[in-house]
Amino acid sequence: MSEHISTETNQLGSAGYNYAFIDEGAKREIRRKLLKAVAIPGYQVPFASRELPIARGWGTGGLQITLSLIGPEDVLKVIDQGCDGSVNAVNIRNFVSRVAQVPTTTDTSQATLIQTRHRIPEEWMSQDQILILQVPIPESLRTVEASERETRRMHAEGDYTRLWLYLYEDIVRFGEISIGARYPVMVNRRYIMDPSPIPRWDVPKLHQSDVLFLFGAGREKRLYAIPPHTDVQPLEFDDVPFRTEDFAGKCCARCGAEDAYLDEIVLENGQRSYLCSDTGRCDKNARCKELE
């Protein structure tokens, strides 16, 4: 990440703006400000949230860390909810190519900076590169408090007792933790986190990894990171382990995969047929099983 936080680009682009659009100033901030998320794990740091030529609340956040931080050395992946081609990925590829020069994959194994919205890939990746994640909601603490000074003051003390309620009442109610995405978790025994709405399945991801991962929130104007080889676990009780969504006894119908997470597709015969969330590697799984 130094390398990338290092990196100066105060050349003009064809069309007049600076390298990768946000002004030098803005760049330096937000560096530093990711600089304080990875040395306090799980913590929301404040930044000045730049407008941009998106609307909030479609991945601002998550991509003014990737125009901070890309440079023309790095190549670019872009996903949403798994897969390359929609529309949000596709329009926000587009953009950073476009003002940062660079080059664009769909293999994860290929790209220095990931950004990706509701989905860890399935791909193990490398201490070489960094996952940008969007975020909607950085507080984990917005279902049972909705004042802010509040839910900061319950972050500096430690005091997530609500919260643990809130699980417990859930479990009452259904049996189980029913949360299907936004797992909270436990960052370095310190601070709860919300993980941004990747599905459970992705949540075991996050503990331990060689990758950085950087999270932006820019309507809510807050940045928190978690730094490789760091302890992230998710909440859970000693009679209700934590659990990831369930797949035994299906696989993807295009590549056969059976260890990945799993979109259901009705067929118009009613039936039901299952798809890779992730298409980089069902596309890379698909043409091995040609090649076989």
Given for the second form:
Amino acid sequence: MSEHISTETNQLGSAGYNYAFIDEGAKREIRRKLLKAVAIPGYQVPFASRELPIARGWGTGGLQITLSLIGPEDVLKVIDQGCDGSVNAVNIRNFVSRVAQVPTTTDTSQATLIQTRHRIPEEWMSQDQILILQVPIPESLRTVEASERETRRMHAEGDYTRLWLYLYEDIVRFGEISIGARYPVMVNRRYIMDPSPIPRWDVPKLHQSDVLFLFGAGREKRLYAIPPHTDVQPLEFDDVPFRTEDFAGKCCARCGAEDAYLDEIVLENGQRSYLCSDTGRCDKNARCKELE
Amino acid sequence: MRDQPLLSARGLTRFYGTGCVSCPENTGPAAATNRCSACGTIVACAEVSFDLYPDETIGIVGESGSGKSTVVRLLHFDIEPSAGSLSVTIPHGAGRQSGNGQVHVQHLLDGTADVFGATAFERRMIRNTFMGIVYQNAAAGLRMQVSAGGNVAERLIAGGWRSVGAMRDRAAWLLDKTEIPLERMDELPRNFSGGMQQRVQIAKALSNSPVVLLLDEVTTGLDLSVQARVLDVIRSLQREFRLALIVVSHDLGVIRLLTSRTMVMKHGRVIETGLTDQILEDPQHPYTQLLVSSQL
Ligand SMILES: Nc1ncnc2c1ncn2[C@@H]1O[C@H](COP(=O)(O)OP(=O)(O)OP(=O)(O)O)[C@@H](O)[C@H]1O
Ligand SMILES: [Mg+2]
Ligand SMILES: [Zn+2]
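Please show me the structure of the same protein in the form predicted in complex with its partner chain, now that we have looked at it in the form predicted alone.
Up next: the whole complex, starting with the chain shown before.
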């Protein structure tokens, strides 16, 4: 086993809780809904969101998926905005590893289940892994339509004119589509889907991937999925194509990566510097550099 | 020999309320109301039948509340009929600017199907591909938070257009036809005058090169001089685009200028129908006689 996997698992702290905290009936219900979500890529499946010892809106949708799928043989990675070490990521990781007694890792390639908020890891993931994304607002049409009943109709009929019109207006006003995170995508040529607040940089990773993507919105009680090898296209016009963030000429000050989504930091002397947003991969790169 | 009618409406009826067996005799011109005294139902329109032929312009005239807008909104699938049928005959390839909408609904367009029985999706395709509408109230026809050009682009997007440049070209061309200054194309129509808003609505209604254009009181509420300009625009577009028009107005001047045949409505029923010239010169129904003598 890799040295980066922490094999020390916490003992079940509070007696009386079921394995992985939620009861088996609730897990089965979530798994059934996940099967439906996988069968209809990009379609939002309602589910009975449970109470958890974490406030709704803090990743409870993703957490319920993770707890429903996890088993003792899994290896867990949790990241928040690319970072394994942030308070939220640490809290969720500690909680899950305690209630499910699984080892954890920061190494993407070692994890079987990865729960994440706002980023998709830079490393290519395999068919043996599952990426679980926390979703605050599952409805990509909410920007143009407040009524849930109406957005459901729009999805059912594939009536997406108003979202396209919104993008058209954006281009008229700003010269390009100004959406940063939550860039709407067309899944399997059928449903428009909110990919959660990942940067545009991560959107192409959803297309024809080997990994299974599962999305959970706890507060809004919705699950959806992109199964492996699914077509996922960002919305774009023929003459105004989709573009990712441009980091040309910039690289990570720590590991030197030029092919990563970078966070800008302002140094004390006022100069700008860049660091990988994906800390797990940055660590790995940096270790490689040390060995060289 | 005449062509097949484009639209063939039979028995168009729309209730607001539960309806009862007495509604038919309790409402209409003889009862002098559109509200059923037994059950309180509003019979907004009932038993309206007509054929609209290619290139033809039909007028609908009548007092306020007589059911004119209801008929137009039924034809545009904005509301569902309580009874009645509508068949549509559009030869393949007649949708001139459409994307692939026609493919999905071609089987409904041979004049045999009742398109009111089609799915919501199919009705939307028919509307987006072949129909245009200008509403009585510009706020109903325009998205006030969306630029004038965007309003025109909306149906193009619905028809499958995905080039911003091509849509802007077409929007600019149509706005020019309706005499909207090009430099105002990216402005919000809520900043426009009433006459301009109506002309943006017309440009929007023409964006998909409709086969049928529905005009609901396009000139009502406009200054006389603005009215004249809007009517000029419609007349030239009528010739240029070879549109079939349904023109709703309570203004007989508008009806005389634009239409060849006219239906007169009162309390939800058609009380007189015929060639516009004949109706204006020799009205048969007492209500029509009153209307003509009071306005001309
Ligand atoms: N949503 C509704 N609920 C109840 N009654 C309605 C509704 N919409 C229309 N009506 C009624 O239906 C009747 C016909 O209305 P409609 O708007 O078709 O009249 P109109 O001939 O267009 O009148 P106007 O010249 O004032 O525009 C009116 O009595 C109206 O009050
Ligand atoms: Mg009206
Ligand atoms: Zn780095």
